[in-house]
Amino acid sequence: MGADSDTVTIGSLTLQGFAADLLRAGGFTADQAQQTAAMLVWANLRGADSHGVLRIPRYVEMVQLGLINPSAEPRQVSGKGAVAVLDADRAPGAVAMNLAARTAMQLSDVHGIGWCAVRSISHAGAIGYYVQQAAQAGRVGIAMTASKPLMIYHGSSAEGVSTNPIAIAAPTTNPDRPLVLDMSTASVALGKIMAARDGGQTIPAGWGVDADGRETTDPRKVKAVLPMSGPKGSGLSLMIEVLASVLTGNPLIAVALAGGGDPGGNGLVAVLDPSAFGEDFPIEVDRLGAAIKGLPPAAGSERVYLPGERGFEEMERRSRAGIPLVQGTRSRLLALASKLKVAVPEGLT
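Chain structure (the form predicted on its own), given for this chain on its own:
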């Protein structure tokens, strides 16, 4: 472990154990804590600190507020053929989405495709985590999640849609290096604004607006984020709400806009078995990737990257060197550990 005035570096296994201990002490069951900690540290390893352990204090608060139900027992409530609909009863998001991914995979074994919608979940974290599971098993994975209004709807001056993300993963001939696209429909994921706040940094213009609807570069003043590419981002978010929420009988946006409050969240995972379409799919994905990487780099760029490639390279670096925690995140985790009487790993104190 190493440290400087701004960051502390901690090994991934140590951090995952500490994260699980905090979640367990904060009300999660042991299994829920392990599943959630694994997802959060996966995000940290890939450099997506906005979706990593900085979320833990909020997750514990959500238990206290009743937004996460540690007693939840997700169950299937409907389905037909290759489709299953689960009700998660506000289970931790990682638990609900892991179950959706497993269910969709099982359905694809039988039908060639599996579509598992899961309603009434909490924050799902980095959804690339769930589609990567499918891709590493040689399948194509697609995931989406929906939540309350957090983003300006293009053409309006108020939050009208959420930052609903979409992730798609495809297998290559290397199971450890699938293609993984994981993107928010906002100009930036809300977690990156949280990370900037923790790091004491400003944010670029175009990321968010303040309570008066004016663009701000101060992450502490952000009231809502802006959509990616204007009408494209807000339109895609709206359609994810249709697929993940309206279709599953648990609409979020219309309910929230009419009555306020936090309606929770929904998610879906779809899995395709490439063998249903023919042979050699991973080989052809490799060929496509090689063609893209063979393009001449733009001025100022050293090389051309494929979706998810930077994350895998960062994961290799952080697996060796450790995960850096900025002072703001470290301070909040230590405060929570003190409150919950959780032992702090050496090097974090």
Given for the second form:
2 protein chains.
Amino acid sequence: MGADSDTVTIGSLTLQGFAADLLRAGGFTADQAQQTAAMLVWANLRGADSHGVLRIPRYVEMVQLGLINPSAEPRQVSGKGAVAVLDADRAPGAVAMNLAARTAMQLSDVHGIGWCAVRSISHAGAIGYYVQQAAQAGRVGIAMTASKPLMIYHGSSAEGVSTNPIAIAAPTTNPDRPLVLDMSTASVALGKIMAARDGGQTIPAGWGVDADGRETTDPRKVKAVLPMSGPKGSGLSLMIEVLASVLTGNPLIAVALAGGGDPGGNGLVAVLDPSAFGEDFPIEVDRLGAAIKGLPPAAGSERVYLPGERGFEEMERRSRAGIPLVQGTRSRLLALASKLKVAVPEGLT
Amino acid sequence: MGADSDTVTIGSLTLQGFAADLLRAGGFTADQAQQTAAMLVWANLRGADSHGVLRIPRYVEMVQLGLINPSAEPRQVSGKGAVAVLDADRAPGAVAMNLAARTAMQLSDVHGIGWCAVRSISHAGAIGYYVQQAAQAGRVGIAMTASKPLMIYHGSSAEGVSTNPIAIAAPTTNPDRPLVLDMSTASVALGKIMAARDGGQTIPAGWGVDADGRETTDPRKVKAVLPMSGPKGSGLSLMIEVLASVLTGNPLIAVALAGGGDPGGNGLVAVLDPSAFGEDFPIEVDRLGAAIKGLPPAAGSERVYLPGERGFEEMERRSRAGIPLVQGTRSRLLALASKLKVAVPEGLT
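With the form predicted on its own done, generate the form predicted in complex with another copy of the chain in the same format.
The complete assembly is shown below, putting the previous chain first.
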């Protein structure tokens, strides 16, 4: 007996259908529910459960709170040439970011590059999802998203910037295995600090600070997460705020630090068309990947991994074997299903 | 007596003239020497002495070795719409990157964004220099450069990627104070490890590895530098190689790891025109900067700094008081001047 005995495993398509049903019953339109469920289950398939279906109860709550607007009609508010700026009117994050990715892709058809920024989105989820679409179409994708202060700004004792992530993807000759870098600008995922707390371990210096803004190695005392490599992480996060928020006329950090309410989020997707660069690109990306994988593993490591590779391997495993849902996630989804009168798939009850 | 007594201080314009004379005598054309000297002295002015005039003897050596080509005639080799790809034919790095910045700026006039990649450059120097030019013209600049393996790839014991830097700059309402993020993807500058070695101190885990590829806290044992935040730094560096090198048909990492010779370098500059985004951008960047500077300083810190701010303050100090040249740098420059029969400015002898 143990945690495993409380974990059920469910097929990804079944889970995606259930997720879409829950979102639909929670106020999303059918199309919004479908797009959002696909993004969430993609994260679960890749092992990024923190960005998977466990988010659904909060998304439904956000509809009730007016933080997600199912009636949103995203529209272009400005742009020029290869640049488009959209206002998502607080549409679900996956819907807004999918639209930005499609728009950037179309712009890159004409201009070699497309840059689509989208303001007033809600939670974007795992942003690797949006750049991977570009890579699977043979393009290079770059995505960034911005949200409210969640992380210490280097040199300050306060949360002054978000953990703003950046993702970059490039195609290889295998459409199922692009390179997909997807990283936050924080030193570490909050989940790792929580795991050390639960396990009674100390954490390395540089992960978090206590209530006085001092670095601590005691995970029970962590009040805020520190940026990746000090000024690099908080500086990069700040410049993502400039690119995704300030440029699009929806500043989040300045408003939040001045005491404003929840400012939502912003995102951007840039797409490059390798044919504009004139090279046999995916073959050369293969060569690069092979060279990296040929490096000697570090002591204690068995293999060298490419960006995104662990996720793709987990995706193959979970596509076959199903997605494990821990007790806490499952019970919260079942409670939501009961409340919204949504049918629960067999195997999940 | 001490290090200070061996340091002379020289006015920036005098130093820039001397630097240009040395480069000219070392084989650069007058224009190449002028562009390169301006970039090097900019780095000195900002306190980044490791990227300043101390590079000149190596640059002259690189001309002799054929690694810098003073006869280079950079030309466009491909492109489409907002994208241009140049081949710099091993022109001096500052010349190639200035050209890329100008080209990206012109493209952004027409398309809202310009993306100019330039292959076969030589050492680019402090890449904040190129994006700062965009910011001073009211644009947003993004630059990246790629070079040969210099840093451990996360999960490997070997140097598999470079310390590829990224720089992002945005204008404020003060043309002399844009935001300028300029960071490498390494955990720490090699100079900090050398300083700990000279000072007999230990270094934190995560900075470097020994000859066996194991992390060490003994700076005397460091054989290679580790990436910023493990997989984040090496993953970002790898994707910069994809964007700057693989896309432009001049792969560096795959070639170097296969035992090829010195592959030179590649770079890119992207420029965004805020007017395409339709917002009163510099004023909003000011607001963001003011909000960040209003955060409470960390314990032990007196102030919170914006990206690039320390460099601008140093620049103001050194513009007035002159640039300090330590004994080692000065003697190497004087030796080069003697060898090349270049007149040495008063105050430097």
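C-alpha atoms forming the largest set that superposes within 1.5 Å between two forms make up the rigid core. Positions refer to the first chain, counted from 1. Please read all numbers here as calculations on a predicted model, not as lab measurements.
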Just want to know which of 32, 185, 132, 119 is the hinge point between the rigid parts that rotate between the two forms. 185
Name the rotation angle of the smaller rigid part against the larger part between the two forms, given in degrees. 29
Once the rigid core is superposed, tell me how far the Cα of residue 189 moves between the two forms, in Å to one decimal. 3.8
Expressed in angstrom, the C-alpha movement of residue 202 between the two forms on a rigid core superposition is 9.9
